[in-house]
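The chain below stands alone and is given as structure tokens, in the form predicted alone.
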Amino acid sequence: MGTLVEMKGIYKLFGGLCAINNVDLTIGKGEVIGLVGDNAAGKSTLMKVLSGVYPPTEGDIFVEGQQKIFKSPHDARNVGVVMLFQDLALVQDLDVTDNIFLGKELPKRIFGQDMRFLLDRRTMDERSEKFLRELEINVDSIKEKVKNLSGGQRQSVSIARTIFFNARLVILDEPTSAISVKETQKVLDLILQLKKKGVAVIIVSHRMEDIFNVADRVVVLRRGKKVEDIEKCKTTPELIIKRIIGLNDGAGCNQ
């Protein structure tokens, strides 16, 4: 598989509050992890320290081996790494090509000339209707505004944007936790295309079903400290609660 990103020795500070504890983390090239913890158990700072949101107070981040400094989220996303948060960041007034191009619209060719205030929209459609295609994601019309769309097809959207621009590794903040049973299940098999493809996932939720369903690792925080991380195989549902709550039981291998 071949290591991804690195993550050592990261604490993160607020004043008097340690909110990160001396965690490292490894990710895998087209591996699935499960970050799960209770509420203020510093899931979400982990990853934005690890997206550029916030500069560690101490400790490393190695992207394939090489030291990287995330001064800002653009940072970040020029190495691979995206986190999509809850909010999604589309713009609902916009259709599903225009979300997907946001900020790298083509522009139009004419002898040879870049037309920046002419769009290629036939060729942004074109790559935007193969790419959905590829990915199995369903919409009734690449031209369809976002707000129209369902939550299930706005996240997978959302998620197909970062992919088509050559993220490596995407974070999902909570993305289940407004959608229906069966849009769920979508979401659920696009991160397993995107794992297929190669791409990197570390899934945040709450859902425990949906972190066994697709992740290869678990790894469990808890006031700010890595307690731990396992495989999928190696563990329960009903372990990792344990772990999430502090009753240190073990874990045993179900395969």
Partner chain sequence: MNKALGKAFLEYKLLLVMGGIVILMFFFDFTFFNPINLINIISHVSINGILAMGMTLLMISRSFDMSIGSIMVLSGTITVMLVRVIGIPGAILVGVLSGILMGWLNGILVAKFKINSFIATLGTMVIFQGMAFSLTNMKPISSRNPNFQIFATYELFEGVPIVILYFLIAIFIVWFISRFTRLGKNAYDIGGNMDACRMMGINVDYYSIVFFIISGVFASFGGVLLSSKIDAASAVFGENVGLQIIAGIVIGGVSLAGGVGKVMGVVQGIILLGLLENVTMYLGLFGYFQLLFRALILLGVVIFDIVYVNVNSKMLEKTNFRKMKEIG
Second form
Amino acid sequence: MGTLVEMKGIYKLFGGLCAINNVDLTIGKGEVIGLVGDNAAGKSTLMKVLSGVYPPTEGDIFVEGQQKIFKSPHDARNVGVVMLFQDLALVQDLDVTDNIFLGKELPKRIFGQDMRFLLDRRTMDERSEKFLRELEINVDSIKEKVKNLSGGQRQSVSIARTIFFNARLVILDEPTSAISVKETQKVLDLILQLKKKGVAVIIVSHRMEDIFNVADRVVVLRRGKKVEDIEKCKTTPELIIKRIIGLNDGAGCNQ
Amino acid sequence: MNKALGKAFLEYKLLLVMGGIVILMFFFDFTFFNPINLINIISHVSINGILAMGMTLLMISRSFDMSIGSIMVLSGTITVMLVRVIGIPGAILVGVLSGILMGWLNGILVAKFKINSFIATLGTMVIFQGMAFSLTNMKPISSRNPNFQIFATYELFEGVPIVILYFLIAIFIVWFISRFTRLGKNAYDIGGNMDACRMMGINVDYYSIVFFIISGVFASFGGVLLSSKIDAASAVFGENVGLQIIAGIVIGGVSLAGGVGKVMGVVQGIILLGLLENVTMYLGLFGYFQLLFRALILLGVVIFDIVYVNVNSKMLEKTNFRKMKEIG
Amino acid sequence: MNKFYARFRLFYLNNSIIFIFIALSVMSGILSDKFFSVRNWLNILNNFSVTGIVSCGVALVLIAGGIDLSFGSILACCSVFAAFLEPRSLFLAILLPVLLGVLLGLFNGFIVAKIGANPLITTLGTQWLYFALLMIVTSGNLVQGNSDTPFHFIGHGKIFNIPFPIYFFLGIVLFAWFLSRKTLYGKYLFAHGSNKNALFCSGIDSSHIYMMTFAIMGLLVGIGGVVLSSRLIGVRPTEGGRYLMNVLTAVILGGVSLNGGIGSLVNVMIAVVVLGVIDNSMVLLGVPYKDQQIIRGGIFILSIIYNNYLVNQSEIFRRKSVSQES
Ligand SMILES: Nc1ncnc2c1ncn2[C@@H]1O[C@H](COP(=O)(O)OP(=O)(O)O)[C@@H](O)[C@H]1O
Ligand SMILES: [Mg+2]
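Having gone through the form predicted alone, I am curious about the other one (the form predicted in complex with its partner chain); can you provide its structure?
Okay, now the whole complex, with that chain kicking things off.
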């Protein structure tokens, strides 16, 4: 399993506040990483740096060994790094199809000519319908506005989007924090499907059982620093929780 | 050191602009500096200033009131009409109190019916002005009672009209509320994060209505003063006043996003606009140059603040990072 | 049957303006027998054509999540410019004012979308800026055009007995509707108003879209200015002020959300006609001029309250139907 993305010596400051303090992170191809930490530990910030939302104050990002500078999410997306923010990923007032094709719309063909500014709604509807059926994601109608879907349906649709566009690394920020148990299972299933397709996933979550369900490796952030980076099979939820709140049972990993 | 300087500059930029204007006037027309003219400027901005004071808390709490111009003319109209019927003190009292009712109506529409404050007060702006149209038959009216004018034009000292005192009192009241009372603190909190306030059990709707009532009462007091000053009322006096006051408050440093702003900043903003008006008049420029200057100042301040915040936060990020590295 | 009812109810809850329109028309028709004549309706449409054209542009800006207060000044600038050019060249009198509108709109758009200033305050500033410049350039005087030129036809001509401005009005509504519903631009327009972060995270820089929307508004206002100028023969620089309230009222009554992302151009058009019907009925019923404004304001507030109520209902209704199925 080769390395897909490598973050080295990342710092991020907001004004005077140091949100990310010298963090290294390596992500293998097709690997699922659980990123955990207390509130305001810097999880979201680190992921936003990785997906091009914020430029890092200092630090380098390598994709398959090549250094990349992400000036915007557009750049990150171009090399296959996609972040799904909780509730930010979808446009509530557009319908399911429009959301799935957001940013990669199919143009209408008139007289064999692509009309870039016109939308081919019918083909897009057909494709997204077929695609969601394949993934066994149920929505009443692909013409339904996203704001009328349930939380789990929304999360499923936004993950489906990334499969649709051949992402290589998908970042999920708290995907299961506001949805029902049944829907959570669906989301976790989708993550495993991503993994099967060889897509790497970083899942940010508070919920240990979700992390331990799907992750291969667990990374803990505390106050902007990485305090743990360990294979799932070598640790337990209890140990991880101790790391999160900063109790070090003799092991002495404080920096 | 650098930081303190930057902060001071941000705080006093309006004073700097005013200073610049005054220095320019020094070269153009020295008669500008006679005390009568300076008092004139203050007394001229007093009524607008009172209106601005009324709306300051409301804008800090992240709403605004487009209807104050109409509240002003409707109260003025009511007062002028009542002078003949119930005498001067009664008329003034009813006029000022009518602002409570109008402010309350605005507050109900926004807080209870959940209408966006821009839309709601746009609607009441039309209604209140319409009422003034109906009452006055679309003509200017007058009380023809010479004593009525004393309320606004009585001179405290030689050449210093009492409206200046009213303005000072208004400044004091609002400054006091904003600094020392729960009401004032809540204005900042609600403007900063309304949902959080709701969750913490603050009665946001109640406070919102109170801020609208304050805005309404100050506006109607301003309206009574205006009609007393010239012993006349007309439904068209208030057009555009709302937007003008909002501009003054924004220039004075209150963000439309709510939660920030200082009463003294607003006072500066209003005086700056008054100064501009006076200067254009003094230089004998065509009246619309005043509007031009006002627009440029407004746009300038808004753009300046954005650019300043952007540049400043980037610089902070860099310097703090360097410091952090040095400490290790 | 149940499904049909559900559909109808949703449609009703989201398009209340249509039903307000029907109710008002029926009421006016009963109160005055002149109301339902063809002539009266052409009159209404003709009188509100400029309002309608401008409303379409402003509606687009609101859908994108912005607002514009300067359109009255832009309208005035364009119509005065058209009146000034008209004795010189018919072609330029149509082309240049429209270009001017685009430029002024673009200026708003640049400050709002690229610099990131608040649209309300920015366009309040440019409203004053454009108006002040116009007053200074014209010294506030009426700009006189000729009345017997082909330019005159735009505002006063008839085709098939229907006044020419009505074609403009309907054409612009069609154009704006097409733009908002059928094109990539339209999709991003709604998306930007609804959640511009989602667009940003999808790698789309939608600030262009936002800026262009102001320019398109400028374009439509410019066209409105040409029509207005041709209707008036001589144009006063203060002409634009009258449109502020009417246009904002139409757009908001038409159900366009101030928060962006929601709105239908067809409903805005109906709202414009509703305003026309209200004005027309007040004249037919002999409501004194001095009392008309209270009625307008009252109807405005009541219909906003009613519309808010319906939107709430529709959300409750939808949530119910979602939770029933899952
Ligand atoms: N855009 C921002 N501007 C300023 N501070 C921020 C910003 N985003 C996050 N922060 C701060 O950075 C710290 C880390 O936040 P975040 O990454 O959201 O934490 P987490 O996702 O782990 O809960 C917090 O203290 C937060 O207040
Ligand atoms: Mg977070």
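What we label the rigid core is the largest C-alpha set whose atoms superpose within 1.5 Å from one form to the other. Only a predicted model underlies this, so the values are computations on that prediction, with no experimental measurement involved. Positions refer to the first chain, counted from 1.
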Open item on the list: My question is whether residue 141 is one of the residues whose C-alpha shifts by 2 Å or more between these two forms, given a fit on the rigid core.
Closed with: yes
